[in-house]
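Presented below, as structure tokens, is a lone chain in the form predicted on its own.
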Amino acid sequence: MSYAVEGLGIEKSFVRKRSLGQLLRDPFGRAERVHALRGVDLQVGDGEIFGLLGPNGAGKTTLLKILSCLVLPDKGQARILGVDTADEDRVKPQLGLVTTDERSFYWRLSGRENMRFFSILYDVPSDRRMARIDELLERVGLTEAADQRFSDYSAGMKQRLSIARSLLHDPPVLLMDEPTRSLDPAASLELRAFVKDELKARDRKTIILATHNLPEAEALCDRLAILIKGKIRQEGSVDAVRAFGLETHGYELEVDRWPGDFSGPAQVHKTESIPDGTLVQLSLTDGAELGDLLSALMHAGVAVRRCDRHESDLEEAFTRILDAEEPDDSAKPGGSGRQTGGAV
């Protein structure tokens, strides 16, 4: 099967900047390098959205540099629609990337103007230029604003403008680093439905999303990574990493009290106080059925008013991974630690 986007055993370290005291201490010491990714194998499909998640420096940043050609790996390969990210030429033409550094437009020129400066570094055709922008610029919602200054615009603003510059050269691959920063609500709420709608739905371009976002991951991702330390600890579609951990069904039970001494066949996770009664959280523990449960409740005296499945969701998963002991990757030969959902 060909892909899209591949890594292939990425590794990348660098050198960790000392301080005045340290030079000035031991001049002619060692530098001391940091690991940013180890090891790293990636898969996307024509066409998916794929999030990569991670706590901050996990790797998610340099990642994406590699894949964009601004760095190369100590080890290992990206491809990108099977040409190693080595050959630049070939390989930037292909992609778009959006980024929230505000620093690479230039902030006295419009929006329409840096948008031609741009189009000329991406080698738009000269015939095709101002109507590619019109278009770009219409579909971003930035035609009334097109003419004000960089400098004018509200953060989500910037970051529209940001996705038309990275579709001047129409690219099939799209890597966008944390796209929705700083946006409100409402401005994250709209950019998330043209990343849907627009250049998935309509466009079909190929989206890797490295985000903080959970919700945002969630809604709109096909399949995610985790990246800890430099490593991917969990791949796998949204349910399969929400899955990651849980052996049996959560359920959320609505009842008229719950006494502490409960010794029936489930684990609970978390009670909460609410009008006249409990909201409880919990699982069945091994082998027992929901049967089980509710018979253990009403021979215990209590009520239960509302039974519902409880579906993790993925910041628990998140959590849960964190928390996770690292895989073992010696345990296995040719292992690379990653798990791929469900339970462990």
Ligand SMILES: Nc1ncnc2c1ncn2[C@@H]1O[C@H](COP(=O)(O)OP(=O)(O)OP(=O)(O)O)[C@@H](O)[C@H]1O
Contents of the next structure:
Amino acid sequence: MSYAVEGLGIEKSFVRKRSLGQLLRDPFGRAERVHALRGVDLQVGDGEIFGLLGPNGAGKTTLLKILSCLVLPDKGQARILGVDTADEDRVKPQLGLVTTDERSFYWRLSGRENMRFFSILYDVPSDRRMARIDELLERVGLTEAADQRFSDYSAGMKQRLSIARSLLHDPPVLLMDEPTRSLDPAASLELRAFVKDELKARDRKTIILATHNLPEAEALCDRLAILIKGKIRQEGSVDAVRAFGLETHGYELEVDRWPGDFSGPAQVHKTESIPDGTLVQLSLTDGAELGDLLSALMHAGVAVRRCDRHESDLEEAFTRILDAEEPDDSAKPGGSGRQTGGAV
Ligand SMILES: Nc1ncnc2c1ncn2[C@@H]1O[C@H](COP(=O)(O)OP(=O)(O)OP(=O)(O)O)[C@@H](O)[C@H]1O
Ligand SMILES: [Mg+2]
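Alternative state: the form predicted in complex with the named molecule, after the form predicted on its own:
To see the whole picture, the full complex is given below, headed by that same chain.
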């Protein structure tokens, strides 16, 4: 099977930057290296929105830079639509990069002038250039503000122009680095809807989205990878990643009473008195089914008024994944492998 984006054992280290104080104290000291990526394998299917999640410094931006030909990996390979990113001339037309780096725009130029500049850089044919720019400015809602200076744009407008710029050459693959960072909640929701309805559903783009925002990843992504200290620790559908570390499904029950000596097939996590009854949170013991629990409750004379699955959210799963992280595994590349088994 061929993938839209593929990473094979990608490793990257940088020389750690030293402060002026460190340089003065030890001018000839050996330069330390930071292992930003330590053997990343990645497969993103055509038309997928793939989330890249991880704490600060996990390596998300470095990975996106490697995929977009801005940085070369030390080891391993990245491929876009089957072409190695070392072949920049063939790969770049397939890619659009959306970053929060506002310095990549010309602040004294208007939105439209910026777009004109980048359209030349991206080889948009001159006879189609102006129509393409107008169409994209319209799609991201910047038609009226097109002739305002970029420096006068709000954070949301700057971000929308960044998306419009990435679409100039109509690339099939988009790489988005924290596209909603610094946006207010309303602007974030608007941008999310644009990604889902326009870029995915209408344009059928393949998108890799690096984000810290877990609800955003939950709402947008078909699959996710959790990157920690340069390695992918979990990967799979949102549901599978959410279920990490939960061997069985959890349930929340509302019952008329809870017998203290209940010995049914469940591990009880919490009981709480509510008007006329008890609220119970539990998970099934290994191999048990919900039906087994319900019949055990019936035999014990307990009336069940409500029984719902208690879903773990991505935030809880993310915390469990961080807790499961091996503490001594960050020093060297190629440490222990990623986990994809079990729930994922
Ligand atoms: N050009 C560079 N020179 C030195 N170190 C670098 C360079 N670029 C990245 N790093 C280091 O590599 C590691 C990964 O950085 P990266 O920016 O990829 O993380 P990130 O997951 O994008 O973090 P954030 O969530 O804060 O954006 C960090 O320790 C960072 O300091
Ligand atoms: Mg980053």
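All values reported here derive from a predicted model rather than from experimental measurement. Basically, rigid core = biggest C-alpha set you can superpose within 1.5 Å across the two forms. Positions refer to the first chain, counted from 1.
When two forms of a protein are overlaid on their rigid core, residues whose CA moves 2 Å or more are considered shifted, and Arg128 is not one of them between these two forms.
Superposed on the core, the two forms barely differ at Arg181: its CA moves less than 2 Å between these two forms.
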